[in-house]
Structure formats: structure tokens, C-alpha cells
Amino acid sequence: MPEISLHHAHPWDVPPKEAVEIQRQLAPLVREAPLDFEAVRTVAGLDVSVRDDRVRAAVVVYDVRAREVVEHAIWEGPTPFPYVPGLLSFREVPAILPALERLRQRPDVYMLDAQGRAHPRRFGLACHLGVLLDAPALGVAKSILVGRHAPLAEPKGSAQPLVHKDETVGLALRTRERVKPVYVSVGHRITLRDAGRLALGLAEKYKLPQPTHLAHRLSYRGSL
């Protein structure tokens, strides 16, 4: 893949107070736009695991038409930022970027096991990466960071808005019948409706969509 060109680049090794200010400055840059599903061929699932003072970022590029993995990469190194709730992107993006640089080609969409706009400052990891790359991105999280939703029906595909401070910030989505939902939110250059559609369409066997399910496995095992 050609060298990654970052938009709105900034330092990562900053105190938490400065990291919060960077989030606030970048959050207004997040934009929503309909996803051209006909043009989407590959979705990159991304996940990061941390053990002690080491981090491993994994990316799995999934062909949504052939329903198969076409490429994957990992990057390991020292943990660059302490664990601070709401500042996950400062801990994980510095590991994700070198993993992405090991790919041969740029994916069409980035799907992260993380939050997007369902974040206290409306700027979770999926937003941060999407804005930096100026690419379509969405978060598909296993738990809620902010917001509440009404009860979901049991069938696959049932959904309810995730609401925080009277604002819809995401979608509680049941990807398997009678299994706890995932929490989908906009990262960048995608609408919430399209993010939910993409996540549901790629939830083939497991609760998580296939790209992030495989990335999660790769980040923890070091192999698919």
C-alpha cells in the first residue's frame, strides 16, 4: 500500500488533558455521507490487544463479495499511551497506522472493534482514524461507552437508537438471534443507517461482523 498520508496530523505523546483538547478540535471534522455499497469491495477489520507494556494491532482485509480474507497484517511494539477512559485512540492509533502501512492496497472501508460517535466527545477511535485517513470508517463495539437504548426484539436485525444527552449517537443492533447486541456508530464518511446495514450484512457466523471477528482473533493469537 502506498505510504499513508494523514490529514490533520498531531502529536500522540501528549498529556491526557491535551489529548482531550485534540479530540474536541477534531470532532467537528467528522462528517456523515451515504456509503456507495456498489463501490465497496474490501472492508478492513481492525482490533488491538494490549498485554503488559506491549501492544499488537491487527488488520484483516475482507472481500465482501467473495466472502474471504484477501490480506492481513499485524504490528507489535511498546504501549504508547496509558489507559484512560475516552482516550483509547491515543493508545491504539499509533499501533494501527504501522499495521496499515504493511498492506499492499488501501481498503474501501475501515471497521473497528471500538466506538465512533458513541463517545463523550463524539470522537471515538473510529472517528479519529476515519478523520486522519479521510476514509469511510465505523465502530462496532461489544459494549456501551455512553448512551441508553430501548429493549430490542429477539430476531437478528432488531435495532434501537443509542441515545446520549438527547442525541442519537449510535445503534444497538442484534446480529444474531437471542444474542446480546453490538453497538454501531459512525466513524467518518458513512451514515448510521449504512453503518448498521454494513455491520449486519457482514455478521455471518458470530456476534461480531466477520472482519472485526477475525481481527480480534488475529490481535490476540497473532495468527488467523
Contents of the next structure:
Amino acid sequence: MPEISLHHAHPWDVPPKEAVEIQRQLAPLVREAPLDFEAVRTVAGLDVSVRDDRVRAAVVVYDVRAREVVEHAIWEGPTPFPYVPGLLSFREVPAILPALERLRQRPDVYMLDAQGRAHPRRFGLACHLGVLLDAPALGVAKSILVGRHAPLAEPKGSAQPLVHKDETVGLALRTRERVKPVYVSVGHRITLRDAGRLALGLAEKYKLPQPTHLAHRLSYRGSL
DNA sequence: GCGACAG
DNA sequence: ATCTTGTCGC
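Show the form predicted in complex with the DNA, please, the one above being the form predicted on its own.
The next block holds the full complex; its first chain is the one shown before.
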């Protein structure tokens, strides 16, 4: 079992003010690059649920060719940080990392139930995890943190850029007809275009792509 | 100063 | 995120 090596590690138990400073320091490290789909066999779906003062992180490793879950893991622990808009990663990453350590294999791509660059400082949870792991990552959120977009057409696959302060930070993407869209954004080592393609391609049965949908189920119910 | 605000 | 049954519509 390969050990997880973190890039640019830093403390998590810090006051909000310092957390913001850490984000500003790491944001420039985010890289956008084409995703080599030929080399992608597995996509990890990640999600964290909260129960009283406990958090439960769940990871599902989804084989994109076989279209099935090949491995999954859970980790539970005390809630380390309150929910503060813009600082979600400081609440969830400390639980996600130990969950990832319980996997036997390293996923090729990480898909988060959160924002990537569509964040006030361009450093949402998907960016944070991507930079720490130095691996391809993308965010697929159910609602907007920052930015606006034009109305979407009806068909599945319709999309509109999500713009914040004159900058395209994400994509409003309709993954199912007549269903509210999801918000895709770059986490790390992927382009917005490829992130959109991946999210749409994995949205087989539900609004959310399979990896994220299943991870949400696993963290919420405790089983698949 | 007043709203908005991933999960 | 979480608390929760039925119900309307494709």
C-alpha cells in the first residue's frame, strides 16, 4: 500500500484568518492541464457527512471503463473545524486524507462534492486536495458559492460559463434533462473543458456523476 | 452598512 | 450539512 505523500503540507488547526492566508499562498500552485483520458482508469468520488460533532469521510473508487465501484473506504472522527463559507477544505480535508490512506490503490482522478476554482480566492476544496496530492482533481458542486451564469438550454449536456469578477471560474452543466445543473470547476491538473466532459460522461443515472453520487450515499448511510 | 454564502 | 412523508410530474 503506497504511502500518501503530501505536497506543501501545512497545519489545519488554525484560526480562519490564517486559513485564508494559507489559501492565498497555495492558490498560485494550481495548474490547469489537459487530462489524458486514455490513462484514466479510475475516478475517486469523495464526500463528507456530519453527525452531531462527528464527521464521516467516504471515498469510492470508480472504474470508468467497467463502470463499477472497485474499492471504497470510510473514516470517522471529531469535527475539526466549523463550516465557514470559503473555508470548507479546512473542515473536510482532515477527514478525507485518512480515508484515502485506507485505499489499496491510488485513484487516477479525484472528484469532489464542492468547488474548485469557483471560489472567492480561486482555491476551493477540489484545488486544495489536488495540490496536496499533486493529482488531477475537479469540483462538481450542487450550488454556487461565487459567480453567475446565463440560463441553460433544456437538453442534457447544455452548459454555460460560470463567471466571477469577469473571469470564467467554472461551468454550469446540465447533466439530466429538466433537472437543476451542477457546477463544475477545475481542481488541479485538468482543464475546465475536460472537467466538464468527465462529469457529464459519468452522470449515468443521476444528476451527480456516479463517483460523487455513490460517495455521498456511502458517507450518509455508512454503506453502499 | 446590507445581503450572499460549497457543505 | 441535517431534520423527514408524501406527493406531483416526466
